[in-house]
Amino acid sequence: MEPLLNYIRKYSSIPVSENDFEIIMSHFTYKKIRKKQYFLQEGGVCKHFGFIVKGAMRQYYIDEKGAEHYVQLAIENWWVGDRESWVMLSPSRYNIDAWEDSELLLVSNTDVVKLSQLFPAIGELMRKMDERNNIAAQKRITSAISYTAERRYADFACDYPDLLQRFPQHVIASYIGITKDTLSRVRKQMLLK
């Protein structure tokens, strides 16, 4: 539970007492997910968002040809879930599974709303998370429509160095929107510079 408390303290300027944190934690459920086990499958409704305490997870969809397209890679101290499905209670188009054995703290949308009303620190945390998520999405869109493969990889490596250590090249290539062969060529060129 300490990683979540540290996360709240990092992203909220409003203090959270130990007593308040116990109340907050009473709205979370601990869950272990084995490597390759699903957190959410396409067509299911995302009833919980998960705070990753340990492990690595991936969010992706599978196209009509069977190719996986990654939309999120996540490790410790990141949140995972399908926001659209979680908010709208609609069927998800994504699969989310554990890339490594993982441990999560799960919270429902209803509980997040309740906690945001009870604890200003949680409300502030949610606003900051939304801001950071929107900024990251905007940067990713700009990258996808404007940048070369070299720039996409360089930006990814700069912004997410920990992910380079946890996910293989084909996953990273898909995430940044290039082929595995292109990523291999880009990495070789960067090493030569």
Contents of the next structure:
Protein chains: 2
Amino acid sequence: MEPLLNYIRKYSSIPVSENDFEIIMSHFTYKKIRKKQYFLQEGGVCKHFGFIVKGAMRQYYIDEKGAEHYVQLAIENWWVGDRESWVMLSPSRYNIDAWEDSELLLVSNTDVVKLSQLFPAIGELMRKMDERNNIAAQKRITSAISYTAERRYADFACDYPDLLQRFPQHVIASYIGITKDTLSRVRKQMLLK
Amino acid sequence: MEPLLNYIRKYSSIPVSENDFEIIMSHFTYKKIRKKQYFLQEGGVCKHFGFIVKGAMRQYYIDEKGAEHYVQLAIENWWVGDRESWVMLSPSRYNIDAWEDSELLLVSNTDVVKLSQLFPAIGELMRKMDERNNIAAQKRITSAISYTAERRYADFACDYPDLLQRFPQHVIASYIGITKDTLSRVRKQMLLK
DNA sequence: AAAAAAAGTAGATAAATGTCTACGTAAATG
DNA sequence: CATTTACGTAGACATTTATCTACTTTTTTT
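With the form predicted on its own already on screen, would you show the form predicted together with the DNA?
Let's see the whole complex now, leading with the same chain.
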């Protein structure tokens, strides 16, 4: 539970008392999920967003040829879920599963809306989360549309050293939009420099 | 002015009176900008976000080789600006200019924060704008990391037929992360089908 | 500890996309 | 209206990245 409290205090300028926090927490559900288990499957509705207390999760979709494309990777203190499905309660085209045994704190969209009204800190938190997501997404788009494989990998390694450690290369390759073979070659190239 | 009022009413569930709207409007500045003029230049701070009442704007950055990469295209009822710079008042790495003679309604981040507190409708509006931006960004990332040039163009044409009409091909090519030459070939291919 | 599955590397080849030059056409400008 | 500038297309060629198969190593499972 503490990780979420720390997270709230870190990203919100508005103080949150222990008391407030207990009310907030009562809207979250604690859930353990074991490696390789699904948090969300394609076609399902993402009823809850999850705050990762511990572990590592991956979000991907499967194309017509059956290939997996990783669109999001997340570890401790990140959120996982399909935003669109969570807000609209529409069926998701993504799969989300645990890459390591993980512990999550789940919350529904309705509850977040409710909490935001009760506690301005939560509203602020969500706004800032969105803001950061937007900025990160913008960066990733820029990277994807204009950089070479090597540059994309180098940037990724620089921006997310933790993810680099915890996910296998073929997953990272997919995340930055190249094949595992190309990533392997790129890494070899970089070693020679 | 009306376009903004319509926009607010469209995207907010909370009603806004004429009176409220006048107060809101008093925080916006009207600005005309002529084709090819800069709204923001690399290195400058994006002091205002702009709601496009009329016209078409483009946001891009210039790489080491001097090539332009379009990261955002916007027309009526869209917002323009560099989010990161606008929030942090940090120097931007983007250029934003008018592709057509345009009319904007400008607003500072401070004023938006202020207005959000005074009028919940504005807060909701901003939240929803972020939400839609995030969803759109996610889609664009998916597109960039896993689709072919042809698929990316087809999707773009389908999602944004208006942009297709109003921006030249080399700009659209850059936006979807390919060269104008490739786009020209792709289009030819598609005609044959 | 043995067996099975997953991950990483490598080389050969293919496919997609980029680069460059040139040219015709359309649009903006004076 | 004439001139210039920007735009789109085309072909030849270069480069990057993907695909496929094979093999080795590492990790997971039994």
